[in-house]
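Just one chain is shown here, as structure tokens, and it is the form predicted alone.
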Amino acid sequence: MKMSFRNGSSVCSLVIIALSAIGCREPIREANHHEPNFLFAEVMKISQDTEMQTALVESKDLMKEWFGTPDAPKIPEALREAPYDELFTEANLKLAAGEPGSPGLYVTQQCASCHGLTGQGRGLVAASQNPYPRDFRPGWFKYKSNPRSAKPLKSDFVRILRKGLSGSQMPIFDKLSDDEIHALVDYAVFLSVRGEFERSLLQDAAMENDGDKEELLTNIADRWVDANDATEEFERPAFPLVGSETPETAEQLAESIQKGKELFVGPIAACSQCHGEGGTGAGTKLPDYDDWTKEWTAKIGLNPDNIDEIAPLMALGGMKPQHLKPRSIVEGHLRGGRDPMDIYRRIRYGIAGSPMPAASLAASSQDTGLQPDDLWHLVNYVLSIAQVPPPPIPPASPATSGDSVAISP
């Protein structure tokens, strides 16, 4: 199947296309059908005519050939056998789809509500939102055990639903048994797979590529099954963290913690030029956008603070842009967790689609630079300034009629 398109045109029919297909905003369950991918179509400067419209229903029945529908999710032939087998099970899907009439887990939970029937992090909640929730589906995720660049853990899903992230509408599924957690994260891992396999189809239809499909759905699942390969085990120090320290090291905890803080507001961290000297998020930094804004704006050469500029692309789906806030510590909200190591691996690794960098360590312990010791003495202060926030909110039990799930903003 080759599908290739030839630049031009305006937006507009696009734009028509897509509002007749889902709508002014998308339902819960209102169509068995997986909106496709309009505002990454126009991203790739695909043109909308003839040949580019019949090039996006070839896409779309590519997609619903290998992956099913909302209510009937299907995994790939390529996929059922190993290495791949373990990504997602056909049972753990149906739990977390559901069937028609009987909505799964990932509606009646509120994860459509947040995160999209598609995962596309566009709801029916989604824009009152402060950060917007995920869009699953071009495969990046912030909090995570392993380097920038690769794909998360199953482990680091089943955190984040156990948990929560602090300081944000993701809240604490503490009723759900281990079954449904796992089956909500090998949804979470299907809808990124169908996302990403969906944007790479599109990226090669609008180079003109007429690559093999199935190995290019395979190349995006071998990064999920080597993600544990990807994870590094790091030494914690010699001195003590804080939480494990004891009145004899209380001295040496203390000097941890002031090194950290001279290396905060130095010149070589530079922690405070984004978060700010006192770790009150007001540092001096311009204001930024997430990367999955600036995938639709910036970087295709459009102004994000220019509404009138991207409305056409926010008719496709793009969420009215908002500022990046660096995170204020003092507040204690750390969404990667509190534990001395989930804060070590952030400042090493640097998270994934936002603008915090991987630290940026000396080659030698002779160079200037940063010291792995550092980063050690870089936690030691950010647990010593960070409160402890209260509890994230439990989500309210849906109201349901008929296969339709109602959410009050």
Ligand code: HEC
Given for the second form:
Amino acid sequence: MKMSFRNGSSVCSLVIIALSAIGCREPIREANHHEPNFLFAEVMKISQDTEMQTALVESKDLMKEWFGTPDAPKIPEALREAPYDELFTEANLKLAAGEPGSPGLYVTQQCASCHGLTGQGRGLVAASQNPYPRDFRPGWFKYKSNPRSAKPLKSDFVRILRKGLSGSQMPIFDKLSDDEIHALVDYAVFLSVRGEFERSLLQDAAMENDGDKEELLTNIADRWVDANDATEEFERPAFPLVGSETPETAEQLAESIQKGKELFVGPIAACSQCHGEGGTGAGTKLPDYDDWTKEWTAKIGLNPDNIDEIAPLMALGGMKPQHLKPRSIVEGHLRGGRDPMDIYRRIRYGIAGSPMPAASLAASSQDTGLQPDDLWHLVNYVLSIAQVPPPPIPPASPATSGDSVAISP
Ligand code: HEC
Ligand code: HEC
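Switching from the form predicted alone: structure of the form predicted together with the named molecule?
Full complex below, order starting with the chain above.
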């Protein structure tokens, strides 16, 4: 279904209203400014209704009152007490965000150059990357140790900062102290909670819900607090896994790899539909997009391949759509980690925000579907074909300013 769609001027009026002082299509380069989520406001069709536009302006004020600014972040009142006080501490936010006039780690370590000051995924160097740096605001994260719909653990973020994300531009931060890493992790969580709260405010405005704003915020924070409870421990199988075989069990491992190979191309796991036979990344399914792109294109009836059609939304912050290809497993960029348990979780849970599905597990040992051992055979197969690429590298040189590119396509 195609929407009767907006002209440039209604989009522009939204920008003007929300920015007041800054003209339409002008990049925001203020160092101390959280960019409002114009794109999501537009997805919610807020530009088409004056009352909603007022709500947008109000939400912008509330955001500043509760979360502060990039160089003076605040913890909202409702999140200062247990259990929320474990999400981010004031000292950590200060270390990451810096103080007025002196940038903190989030800027000097170049997080802002890629992820943007607001965590909107559009820093100065973001446009040339594939995949794009994560937009933290929807609260969707890919490489975590719990199910697809759960929030990641802080330890997942620590691992990603320490090890980078192989085959993407996300670097390795191996020179920072543990305290510095924890400060950056807290700040990423802060930006995500902030961004998701802003989206909830806009959604409420669009639906003319006048609910309790504090509850809106604690509902989001609860999911971060509950992330630990969502983790499951899985037993390793009775047969050996790649890396732990001995001369005596080598044959058993070879059998498991062979089973994994058959499952990979078989009808139930159907991995090869996307990843291609042999895991080279060339399957039969058509190229797809990630959920960040689909939200403001396909989901509202716009064709991500038609630049003319989507240009007004790109002007509001939509990144030029890029296909998200099934990974070449052979190249071995296993971003969620190379431990068999990491791969097991990846196959079992899928990758949030991407077309990589969760495995269809059988309800019992009699039912059709994959059995837990089948997933381990797949793990062995994946590890048997994945090369070991060189590790990601640290960022080129410390940045001194991290203003974010906005609005211009
Ligand atoms: C040179 C660009 C670049 C820099 C610098 C950078 N990142 Fe990233 N980051 C990326 C990219 C690209 C991705 C997404 C990779 C993907 O989708 O596979 C990413 C992903 C992430 C994720 C999401 C992981 C997930 O599971 O979804 C977090 C959190 C993150 N980065 C935090 C940071 C922090 C904190 C810093 C600074 C210490 C930082 N990044 C610096 C490019 C960068
Ligand atoms: C509908 C298409 C699709 C199917 C089916 C699919 N995948 Fe994927 N897979 C993807 C995409 C797309 C990515 C890359 C996601 C990204 O980069 O955000 C991916 C990534 C991966 C990765 C990389 C994980 C990492 O840590 O970086 C592995 C391993 C993988 N898939 C294994 C499998 C296995 C095994 C199966 C079958 C059980 C399977 N996939 C089924 C689309 C698919």
